[in-house]
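Listed next as structure tokens is one chain, alone, in the form predicted alone.
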Amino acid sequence: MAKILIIEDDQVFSELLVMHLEDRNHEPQAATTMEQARQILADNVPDAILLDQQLPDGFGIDILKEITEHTPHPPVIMITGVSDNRLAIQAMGLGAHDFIRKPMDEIELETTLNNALKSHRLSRQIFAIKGDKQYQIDIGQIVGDSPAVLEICKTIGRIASRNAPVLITGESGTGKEVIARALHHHSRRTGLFLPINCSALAENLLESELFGHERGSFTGAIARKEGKFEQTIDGTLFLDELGDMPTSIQPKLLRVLQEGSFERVGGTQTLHSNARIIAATNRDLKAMVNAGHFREDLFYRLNVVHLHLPPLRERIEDMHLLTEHLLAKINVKQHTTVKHLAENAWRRMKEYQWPGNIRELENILTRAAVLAPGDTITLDLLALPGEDGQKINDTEETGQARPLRIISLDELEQEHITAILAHVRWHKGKACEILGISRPALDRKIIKYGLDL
């Protein structure tokens, strides 16, 4: 039996919670305002608190701050209908035990509450140190209200202020850098967020980018250069495509993680770095370790906290919010006015498997938006691969099935780049902006597909 304080202004929902808790032999007490909750807390500290966000005299997050300023404090479970991932991150960062969205089921509530009560019993024997500074940065790019996205946001809230390395895994295009930036912005670090793609540079250039080099250390090294580890003072270094890091560089990275020290290429002076390392990969590092292609000790040093991002096909329920968010961004960037999708286009998008994930979704929507004659994206503008924009066995109003058209991802990319170049009349700068790639990358693809012939 436990004393549970319910801070909820919805009378019906509050009464349901009271009845549910009484059936399980708890002692619930309800408050409908922040002021009433403060009065109850001044007289008696409960074993757990169920807290809503929207209250008549303020916001639940504010009273959460007041509660968690004291150590020890009862576990707080935020239960809210507010669909804002930033709130989940902020609540977990402030010390909430958990965050539940309405509507919820009884099993979810009971499991979460039992875990909170168990944690509270153990916490009475432990003194925990908690920081008193909370950064609130707008990271609207984390879009979605699926359970998977909520869990990711809660984890960000829990670990953002720590210094432990984080390994983010997931397929290409799932938004790994977005999550890395969120971790940095919600941390207490005041330095820069510096990303580096481990697959984009040759081995000697990657080593120089990371650790710097001395003048004359290799051909072309005409002056001393500071590397990312020197530049990242009290900041975060994001190592993207970690699985492509050459094995020759891995021991030097391991040393930084173990000792915080390194030397520039061709140098003898020992330098120090306090950068937090966040790494990301779409490859199976454990399998690479077993195959001898990645150092086992480095893998465990980086894999202190592991965040796995699900592919878009496993969170289709987020498709509406993602599409809305991306189209708003595209309209600003491309000066388009797209507001709608035709019903059959929307249906096709939900049925498609999205092997390129959110990056592919953004590219497809960008292409459709810049080619759309009005404010609506039609099925033919999507040009999704495999079926000429049409689901297998789907029919037009005439009842005739469309023929199946299967193409590779390379063919899709070629068609997409060709269409964008035609749209911007071969203005390569504008094409790079739409495609989200560099000028050299565009030139390579033009040569690869023979588009300049």
Ligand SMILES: Nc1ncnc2c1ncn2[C@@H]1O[C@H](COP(=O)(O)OP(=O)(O)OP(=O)(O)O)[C@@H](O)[C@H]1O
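Numbering follows the first chain given and starts at 1. Rigid core: the largest C-alpha set superposing within 1.5 Å between the two forms. Please read all numbers here as calculations on a predicted model, not as lab measurements. First, how it differs from the form predicted in complex with the ligand.
A displacement of 2 angstroms or greater separates the C-alpha positions of S438 between these two forms, with the rigid core held in common. After superposition on the rigid core, the Cα of D47 moves by less than 2 Å between these two forms. Shown in the overlay between these two forms, fitted on the rigid core, is a CA shift at A372 of 2 Å or greater.
Okay, that was the form predicted alone. Show me the form predicted in complex with the ligand next.
What follows is just the one chain, with no partners and no other molecules.
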């Protein structure tokens, strides 16, 4: 039997919770306002607290702050209908035990509560040291209300202020960089967030970008240059496309991770870095380790905390919030005024597999918004490929010669790249394979022709 305080202004929901807890031989007590909760807490400390966010006289998160300032404190489980993930990150960062979204089922509540009571009993003697961090909640926003996204947000809340490296995996366009930025944003780090794309630079340039170089260390090194590790004092270094990091640079990275020290290219002076490292990849690093393309020791060193972003097709529940968020963003950026999606367009969007994930969703919505004559996106504007994919070349089978078109090579290239990207639905890796060019080359052409709207 445990004493459980319910802080919830919805009387019906609160009574349901009381009944549920009494059935399980607990001793529930209900407060409907923050004030009432404070009075109860002043008299006796419960074994666990169930806390709502929206209360008549304030926000649950504020009372959470008051509760977790004292050590030891009872475990707090936030139960809220608020779908903003920043709240989950914030709550976990402030020391909430867990975060449940309404509607929830009895099993979820029971499991979470039992875990909370158990870990509270075990950890009564262990006090967490809390700083006086102020959370900003305007950037670092992760949109989505699927269980997978909520789990990721909870982990971000738990680990943001730690120094351990983080490995983010997921298909292209799933939001790996969004997660990395949110992690930095919610950390205590005062320095910069510096991204570096390991696939976009040639081997020696990447090494010098990361570690810097001394004057004259190679042809073209006309002056000493500071590397990203030097620039990221108290900040976060985001190693994007880590799977493409050449094996020759991997030992140097391992050393920074192990000892925090490195030398500039061509230099002898040992420098130190306290940058937090977040790495991202859409490749299977474990398979690369097995194939000898990625160092095993480096893999384990980077894989201390692993966040995996499932593809959009596996978290289709996120589509609604994402579409709303992206359309609002597109309307501002493109000066469009889209307010609605036709019902059949929405149905098709939910069935579609989204191989290019959220980036593809954003591209498709941008194109549709720009082309929409009114404030509604219709099915035809989405131009999503059919079940069996789009035919790239409709005249291929007809045997007829195509009429000569008087256009420049650049125009032809732009058209072809646009068509291939549409065909592979913005899966850049597949586009590179078809076009026979490298990922950096494709990225340059996308920028050159302004294809990424």
